[in-house]
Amino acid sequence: MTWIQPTSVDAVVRARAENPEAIIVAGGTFLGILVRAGMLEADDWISLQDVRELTRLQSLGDLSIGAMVRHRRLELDEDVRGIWPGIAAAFRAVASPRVRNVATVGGVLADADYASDPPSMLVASRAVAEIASVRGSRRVPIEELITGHYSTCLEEDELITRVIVPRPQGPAVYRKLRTRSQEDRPSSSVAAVVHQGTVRVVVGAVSDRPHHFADLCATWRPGNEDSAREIGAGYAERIEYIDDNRGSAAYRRRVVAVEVRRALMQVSS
């Protein structure tokens, strides 16, 4: 097994130009349980752990968030917590410390699992991935970032960067349903943000990427509970679910509706 590390952002492109193979290593919290199932084998590594360029984080107009950040440091920063809460409280929300002081921003975007926290929110909040490549950088919404279960639109020599999420414009929040008392993923997640007096709901968790309808929420009434109700409800008919182990199909239809309806009053107090 070849191990390799290099120390800026330049070097790890060339690295991954030269062996598309070569698996990039950031956190590691998802890579070392693909690692220890059987499920991920490799002869070559990439660790992002001396790229310090990766790890800046910058909140002077819109949030620049290095894609080595760990989501410990967006928890507890007071500026996000301040000026972007609704990002802290979706950080805040995956596993432990002891995860959050590991999982890395980059690395929960490039891995793409449907059960994660960040991403509902990351779309909600109308983010985007800044991608590097020795053919250039290129910057794509976090919604269009993800395309399936784990799954991506990256090209196999590529690598984000950083993250971006514009300064908000109004509330937040984030609602996270767990369903098995041990288990920290969620069985359904729901992020509602404000912008300019418009609202945008992504869902999560539920299906093989997040969902937003932009129609459903362009006709949302602020504070208008038969309005909150009817987008919940469109919400839960549009979305195709899955059957796991936090919840059936049939089970996460209802929640959505619910879940999506509270969102939308909380985010309106």
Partner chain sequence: MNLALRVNGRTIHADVEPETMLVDVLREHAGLTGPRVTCGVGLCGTCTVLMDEQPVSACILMAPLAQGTEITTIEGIPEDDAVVRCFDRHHAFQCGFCIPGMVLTGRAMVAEGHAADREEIREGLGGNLCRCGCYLKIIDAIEEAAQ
The other form holds:
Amino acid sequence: MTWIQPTSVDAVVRARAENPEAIIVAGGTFLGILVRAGMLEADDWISLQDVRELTRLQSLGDLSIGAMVRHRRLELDEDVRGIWPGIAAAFRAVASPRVRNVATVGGVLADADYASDPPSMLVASRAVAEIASVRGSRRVPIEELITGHYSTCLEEDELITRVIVPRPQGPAVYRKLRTRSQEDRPSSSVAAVVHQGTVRVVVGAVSDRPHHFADLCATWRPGNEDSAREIGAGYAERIEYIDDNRGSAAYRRRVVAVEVRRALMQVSS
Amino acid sequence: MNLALRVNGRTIHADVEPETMLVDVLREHAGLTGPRVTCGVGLCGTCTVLMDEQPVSACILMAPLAQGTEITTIEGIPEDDAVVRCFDRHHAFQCGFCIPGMVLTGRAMVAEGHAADREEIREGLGGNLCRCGCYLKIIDAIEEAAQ
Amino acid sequence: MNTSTARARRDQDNNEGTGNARLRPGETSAVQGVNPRITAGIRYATDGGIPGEWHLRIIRSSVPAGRVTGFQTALLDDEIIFLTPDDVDAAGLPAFGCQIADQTVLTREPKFVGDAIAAVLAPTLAAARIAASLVEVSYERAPAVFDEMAAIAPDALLVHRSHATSESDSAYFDMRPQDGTNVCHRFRIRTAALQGRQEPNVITELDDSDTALADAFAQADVIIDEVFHTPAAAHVPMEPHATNAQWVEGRLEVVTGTQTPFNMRQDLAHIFGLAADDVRIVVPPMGGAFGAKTFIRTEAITALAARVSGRPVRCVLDRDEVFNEVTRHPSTVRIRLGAKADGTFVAKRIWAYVNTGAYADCGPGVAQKMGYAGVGPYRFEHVAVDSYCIYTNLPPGGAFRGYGAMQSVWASERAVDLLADRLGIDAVELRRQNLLREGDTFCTGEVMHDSHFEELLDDAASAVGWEKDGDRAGKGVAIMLKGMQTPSKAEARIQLLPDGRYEVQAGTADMGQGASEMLTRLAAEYLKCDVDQIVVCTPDTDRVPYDTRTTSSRSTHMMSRALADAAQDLLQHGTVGHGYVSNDGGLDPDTGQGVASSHWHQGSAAASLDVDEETGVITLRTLYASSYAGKVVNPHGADLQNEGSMILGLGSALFEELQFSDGQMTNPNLSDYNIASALDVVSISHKVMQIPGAEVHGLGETAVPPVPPAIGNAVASFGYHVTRLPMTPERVLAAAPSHEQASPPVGHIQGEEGA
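Having displayed the form predicted alone, please output the structure of the form predicted together with the partner chain.
Then the entire complex follows, led off by the chain already shown.
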């Protein structure tokens, strides 16, 4: 078994190209759970722990978040809290400070766990992932990056290097509905971000991936309860829901209508 | 692989597979019993250790990720530490299995100024579970230690 | 104590621990200096092993019922020791069980998913894990039954072919197995006028018309008849079950986290054909138990492995195994409650269907307590209770903090509110009107003494600002009584040490409730010395005298009196003092008459909350419990026990539920099974009610049972009549008034108006 610790993105993607079976380790929280449970085995590991360039966080203009930036840093960073409060709120909603001290932005996207908090907010914020490989780099909107349960459009030699979030022009809200303990993962999550008078509403944690319906959002009349209700009903109708310990499909359908409506009224005020 | 980890101010050497979790290195190679395995999914906090002063879940942290950091377990905290003493004064424990993790978490909160009021303390403790249900006295203890 | 002496004590504790082949008594004087539980200065059974021990992994059934037809073990390394039911037979080990002898150490006929069918023993834990994964098992599957009502149906398939009552001390009452059914114990209460009737042996339908006893309700103007459910729940001790065993010159030595050291000694002696003196049980402090660490769990298979291998052996369960090892009994409870128009209670009828899973464990005892706790602290002319302990193919149910009372108090206190609404009487006033007071007779024939129900009720009601006949939107109260283990025995010994200190030798296990601190404080009080003059030895059956067990909140009450006697004896007679107390009694299993409990745990709770009518989410504003403690030994400990009970009750009320698919538990981890966190306890406050000069009462569970119905009654005040725990947002919405046929604020009430 090997564990390598490259110090540059170039070295990582070369190692990845040479050994596509090797597993990339970022924060290692999700991987740690899988490995401990015996659900993931690998001969070779490529750890990002020494790749300094992936830990950069820049907030001049758009927000540029290196893939190895920890959740906790986004939650506490003054600029992020002030200018991208929705992003700060969604990362703050993840698990516990202990997990957020380790979990990374690249990791949460590469895992594509349906019950994670950040993806819906990143989609609502029109965030884009920058992806590198020996073949070059490309940019993919987060809504295209996550394709389903624990699946992404990443090729096997690719690495998420950073996430770029445009500077928002309007309010943002993140609503996390918990149905059990207050430290639970979401039964539903709704992110709504207003940008130049239009809204992007994204519903997460109820289905295999976050859902955004631009045509429904286009009908929004800010501050109008009926409009919010109609959009909520439209979202509720169109999503295909899952059942889990945090709620049945029927329950989720019902509360998504409510939570979307509430989110829209919140960003109106 | 050969790991050299800094734990409580000394260096621990362990020849382990890369997927060995930090908690197992600490318990089996360093003889420390403060970090404990309860949930195995990083959720409950009995395995909490400080990595460069920040609480992390040692039960799901692959040990090589701790290289180059300073690990602190409850065994590395002096008994006259303010948080330890406040836990004692408030009798903030029952069975004690979760308490080292609570103390370390509380210590990081106090050190960083994230224990301003009870709500912030609760928030900080959200991922540390105590089945005996000592939360109220634990919050009392951390609140006092923060003052 | 300064830091250096605290360190010295910690080192001493470390050296003691569980690591030595020859175990020495420990010192856990938990009163002085920084408590070693804070600083990891104590060793749990998980922390240390016996030098040279091998590691055991249990191979578990993947089918809920059937027969093992073979094991494929070709891939196992030569050094691996593989244990099967053949080894159990070769050793001649008999069936065992604390109340019914229905278990074997390893079984060929698994009865639940997770049943122990084989084991592997290897020099390292990693090797044992690999070995366990390499064994392939073939099965012949058999049909299975999971629901208690399906299992009691007349044509249900039988989980066990016959019923065999255990000889163990833990079978402390007469069993009433019902042959040809899955009912391994039936407990009944029949007050005087209802005895001696011709009745069916088992009532299998939830809408049974109960003709034999119908006249009990003749004087009732209003009758509430409703069915309530409680699911299986998990104890979740933070420390998993951990056992170390070795054989030393023909004696079996077991170091294990158990609440029942003397039952363990007796049951292991029975299994291995030894005299009780040839079994030694040592109990390090436990990292929580809550009932999960009672009677034989991993101890018998670990001891067998040690005997077969001739080595010390260690067995520590993984978290999913802890979840499946023992659960809280899922239950269906039907309550029929009749009253006169003025609110006077007339009669109560209870049918409790207690799902004990594949093995009885202490289910018969749980069924009995569920039966009488459901009657509640009220006066009735007539009471009839049927409580059935029913086998199914789920993991076994066992002792669980609240011990059956939680399930029936949930049902009965919800029913009282339904009755109050029906009668148009204030729910607190209706309770007050019917409470048992000093000198009143309980349904078992016991005359109540030291009763404080009215103060407890008033205290809870005022905590949520309850005003008589006022607006009670979002408010609810509940009250309950719960018995203590009766009969039982406790002995204590105090020895003057050569250095002038006193050693307390007592079998009370420390699972976090502060047993050693309680013993230290009391001994110092009785001996009129400083607490640092007292050392408490680790419970070790070679060194401490007999004690029934550390359950049912009995230890503070019983052991305090044994200790007082021991102190008296020592002060009078020299260097060693003995103390002994027993509480006598017990209930007739057919009439429920006798002595249920030598004293009563009495508690109330109140909740005030909001319900989000669109999402069903409940937000607690206040959750309050008031528990009677008599005299308090350790104020911190009393607070912690009471708060901890409430927090457990809160989880049971709102989200704790084990789920199964075809008998397989689907959420045996702390991500899919939530327990309450620091974020969930914002609204909690409580009172430990003390009376100067009163006797010492246990407090370990009192606040568990009243919490779910207090919350349920508050939720019902908005019209959501939830009958199934936990009250998830989804269930709240499903119980919304608009979903009901009838328009009244309370949901569907069966039963008819009387005269």
